[in-house]
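One chain follows as structure tokens, the form predicted on its own.
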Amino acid sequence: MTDNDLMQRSPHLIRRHRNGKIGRAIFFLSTTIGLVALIVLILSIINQSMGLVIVRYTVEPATLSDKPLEDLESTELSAILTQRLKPSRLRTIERDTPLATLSRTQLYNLVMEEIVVPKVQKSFHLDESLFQRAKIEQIASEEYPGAHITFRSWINWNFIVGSLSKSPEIAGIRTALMGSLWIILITIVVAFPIGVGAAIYLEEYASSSSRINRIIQTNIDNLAGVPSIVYGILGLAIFVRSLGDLTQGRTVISAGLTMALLILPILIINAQEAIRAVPNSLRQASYGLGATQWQTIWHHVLPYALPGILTGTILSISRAFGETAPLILVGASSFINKDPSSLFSRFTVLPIQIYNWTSRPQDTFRNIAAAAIIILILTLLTLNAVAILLRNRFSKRV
């Protein structure tokens, strides 16, 4: 009897096949809509991160040297600063950071900020720059005579390694990027071993019939859904105020510990699911060969569950890297141009800096905010890629 004969005799089978096709079409449509929305979002960000700008200089860069400023060495940039700056201003800069200790990039940024002083009069998105060049040139000649029209990608090396500035033309994200990386490093170092250890205890040692263990499990499940601002209040109360003598208040270590609390329930739940997925026959075989419970866990259960645990860690890192509200409460600054150098340094992070720039009225701040968003996404993808490579490596071992 063929499939067609069966379908003709069974109307229920026909209905199930039809419902299956409808469900598959709905799932495909949902995936397509999600991908289109993501592509539109990324393209809109890229569209704002580069384009033509109408810029005017206080001092023309060509008058400072025979070569472009980008090609000058550190000694030549230092000489320009020494010759062009007022003695009082030069002494102020030397008192804070001597010119001899600055890198070439820092000296270049200092020349641009103190001497050239570029001012973007008007910026245009990428689509306008590609298709409305004549209109832009007309606007420049009529409204900004003497200004220059240049194509500018707000994502560049100077933007990545430059420090924060009140002037969007020379502002960079190095301080915010380093602050984010410091906090994520502390978060992983603290939350990963505690989360995996708690999951091992709850799955391998704790009795499911114990009332205390059931209460602990229920609380962990509930904490995973608590708004992040609550963790910020908790971090403020514990790490900033109660343990302020140890953490020195609103510092990197306080922020890292707060973010560790934030992702801990998520990490525990994902690690539990990974450990629970390990076949029980693997444990019984280990016990049958005379291994202890800890030897079984360390040599068999954890290696088998590690890919799943790392998947949960990736999700946790992604959430922590983009959080803003808890860090505001524990002391993230909206503007700071000194890099964090220790666990007890003041800090800012990329999400807060992006929010700060988007709230400014000038269009150029929104341009650098779009550039910072792209750097944030690329950094997050890089961290996730490292975790995925580790996960795949351990999967092959199993």
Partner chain sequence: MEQEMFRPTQQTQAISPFDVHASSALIANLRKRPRWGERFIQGFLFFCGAVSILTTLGIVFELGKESLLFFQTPEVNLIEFLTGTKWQPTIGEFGVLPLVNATLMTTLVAMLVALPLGLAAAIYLSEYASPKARGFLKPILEILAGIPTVVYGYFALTFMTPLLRTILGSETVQIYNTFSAGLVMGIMILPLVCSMSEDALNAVPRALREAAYGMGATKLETALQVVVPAALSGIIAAFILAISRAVGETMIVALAAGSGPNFTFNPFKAAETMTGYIARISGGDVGYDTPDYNSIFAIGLLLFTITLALNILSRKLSARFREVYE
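Here the rigid core means the biggest group of C-alpha atoms that line up within 1.5 Å when the two forms are laid on top of each other. Given the structure is predicted, the values throughout are model-derived calculations rather than measurements. Numbering follows the first chain given and starts at 1. First, how it differs from the form predicted together with the partner chain.
- Core-superposed comparison between the two forms: the CA of Leu99 exceeds or equals a 2 Å shift.
- Once both forms are overlaid on the rigid core, the distance between the two CA positions of Leu64 between the two forms is 2 angstroms or more.
- Once both forms are overlaid on the rigid core, the distance between the two CA positions of Glu204 between the two forms is under 2 angstroms.
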The other form holds:
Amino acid sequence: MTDNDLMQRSPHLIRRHRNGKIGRAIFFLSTTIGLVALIVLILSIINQSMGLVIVRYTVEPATLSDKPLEDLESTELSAILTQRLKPSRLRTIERDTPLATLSRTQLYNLVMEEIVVPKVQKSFHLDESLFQRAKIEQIASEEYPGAHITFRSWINWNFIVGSLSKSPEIAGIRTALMGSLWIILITIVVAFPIGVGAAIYLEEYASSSSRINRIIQTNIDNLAGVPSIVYGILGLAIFVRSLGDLTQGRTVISAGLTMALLILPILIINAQEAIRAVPNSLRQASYGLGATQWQTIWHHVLPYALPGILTGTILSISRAFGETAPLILVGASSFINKDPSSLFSRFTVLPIQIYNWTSRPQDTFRNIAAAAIIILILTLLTLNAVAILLRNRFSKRV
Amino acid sequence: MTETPFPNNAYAIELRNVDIFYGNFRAVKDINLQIEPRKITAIIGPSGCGKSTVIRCFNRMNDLVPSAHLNGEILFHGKNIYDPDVDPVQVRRLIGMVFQKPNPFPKSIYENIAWGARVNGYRGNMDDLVEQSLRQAALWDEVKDTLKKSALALSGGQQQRLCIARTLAVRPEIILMDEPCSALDPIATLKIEDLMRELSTQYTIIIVTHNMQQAARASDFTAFFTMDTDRAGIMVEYGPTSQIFTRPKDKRTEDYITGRFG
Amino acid sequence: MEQEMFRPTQQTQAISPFDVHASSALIANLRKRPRWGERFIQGFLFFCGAVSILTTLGIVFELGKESLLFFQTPEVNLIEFLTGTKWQPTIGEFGVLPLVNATLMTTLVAMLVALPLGLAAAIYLSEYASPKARGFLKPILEILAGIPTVVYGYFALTFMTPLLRTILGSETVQIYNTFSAGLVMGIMILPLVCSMSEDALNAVPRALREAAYGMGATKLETALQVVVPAALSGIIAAFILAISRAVGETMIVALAAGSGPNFTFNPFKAAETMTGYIARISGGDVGYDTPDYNSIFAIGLLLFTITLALNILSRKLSARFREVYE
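Return the structure block for the form predicted together with the partner chain; the form predicted on its own was the one displayed.
Every component of the complex follows; first up is the chain already shown.
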């Protein structure tokens, strides 16, 4: 056998290398499926959040004014309202909110809701709108004579600041956003101190040999895996029912406390990791100077661990922000239109609204669900970006 | 002289029959060691002989290792610092420590020094104390214009002197140094040694070192530790440095300092 | 010993003006102080830790108490509950199997997606990917893991189901079906399987890989025959946790799998899972202390027990895995 023969690849080896390439390709494709899924998910949501609609007006806007309604001034808009509304209806509105006090946008909305009253007969996805315009026009002329085709982005400023409504054309998510905000605030106020406190206890005080501390640690790890709906059941039984006299039942405070319990284990585990990353030399330096344990923790351990703790907290908060199931049980109601104003207000939140709108059969509700999803995801991405910035900024510390 | 510094005991600190355990493992056994006040005492020996373990028992730093415990007595002003009624926090304030790797707090130079004094209830003029401590640690001239800058921007040698200054600011009686120069270059090491010499006029210094030249250069007394057959650290010999390095009494000491072992 | 010879000789050295130490008052100072503040803080921190115990006790107590009420309803008994194939409270049939069966079907479909893809992705990321590719792909998976489940539910109902109906025909696939829910759930769980498996693979020492390469193994052979087996218990721990996550998942099935218990093995038909049932019943205004209300707790208890058992098993396995390599 010559050297050349020795280095020759045998058929067997060639086959093994071919298998290697196939394996690599399979692994790579599996990994990219995540990417593909993410892109398809986002595209399909954007696709449903805007597109052409066939819309019919009760009163044609063109008969109200020569100019497009959007361009009218406040005075012109209120003039239209006073002319066109039934006197009794006008009186009702004036009693609640005098027209003179309303902004231009509010007046515009009022004109749209009370006089023009657009009814979306049929809505189309973005892809259909772009590529099958002719077909849509045909449908419009055949099935909805006299109706208009316009392009509508379901996600718009009115949608963000408007209040909930039974008709998807004018529904907005302000009330849901306020509900989310209230609940998140309560969740932070309750969960942050307790979570960080528990993490400090477990990392700095508890000796791992003590039985009770081992139980606490195991328990936290297991709680982190309990399905969120079980927390909902707990919240229903304890905060809504047993403590109903204090929380007044299905209120913001019940929801906030339930959410606090839900994110507590994750928050603790994240904070523990951050505290564990504090170098021991720092603690020793502090003890060596005659500091007490709490002085050491408060002045050195916590400041050092804080960026990590905050990052972990933001991540748990974003989990709470997107959580739906527990709030179904604690009693978010999707039919309220008053913004929460106290701890004891009834509430709805963005994910609940998405759930509710998605489960309606009408296309237009799916459209506003898609619009709400975009807002939800953008909020979550912002939260995560803040967390990442925080981490990067403080990793080059002092 | 209106008062004797050591009314009950002539030594700065004294170990009596000290055994130190980690769990069931006896890391150090039967140490008897009397530390002379205002002198530099070096503890030398091969790695694993329990030098660091011993120096950490002088100010109860071993308390921070959950499995560690100690038998025997450590007398400080006639009081056993391991008595149940003794507060380890107070012990550490009186017996300061400088660590192997410089470990300044991630704060400004000024804060590094002021913090220890503040938590220990210092009420005087902080600026003066900071300056005084930095001068004592021979660091003042190098940092006096950058007191508000982060301590982490200093060089390793400067950081270590800052750690010494920080320890001085709480006015300890004894300063423990656990291989303080092992992370430093030779020039920085020399500065620390000069500084130790300076400080020994006022403070009792105990230093652990694996560097025999350093012990020979910088210390007044030397304790030689080694590992016994059961892997527990023992003290072989203790005496004036000049005697240990020129006329060791024990064969094991001689082997070690002449480089035949360790 | 001969240490007697160096008794201190320096006692009489003058105390410098700076020297504030060395007064006899210090000796008394060594005495312990009560430090009530520290004690109080430690007590508070312990309480914070104990809140988690209270949470668990609360879950167990409330689920147990209300379930007990449920089983005291005349129409209900435990045997029928666990073996009955009909859940129709209106006619007094309380068999949980249709709900359990639907849960198992969505879970099975989800696992068929998540486990192979997740493991393959983990192998790619830990054994093949360049740091650059990793730096790009990992965040993608993290984003996927961070999307709220209600969004996945929307995706299943408005994208996956119509897609399946286009491919397989709308006679075969119902508007609500467990297959679509399971498929999307699999995508949701994929990042979890991938990141946990990747951790396990990364924990396998380099030396083991080098040994395999040293004997002339290809990368694929090393990965599949050396690294994966070595990380097996860690990978199985990931799989079990994934199952637990799928069993407890609510929003996807509530939106896409169907409402109304249905004992069927056809994945293209509508069927309600345990979690879906809980969400539907509690979403309506159900009166306290009715069998409907109490049944939420009985099913919740079942759900809690299953997921807890899976979580504990997973933790045991991964603890054993860590013992081997760390």
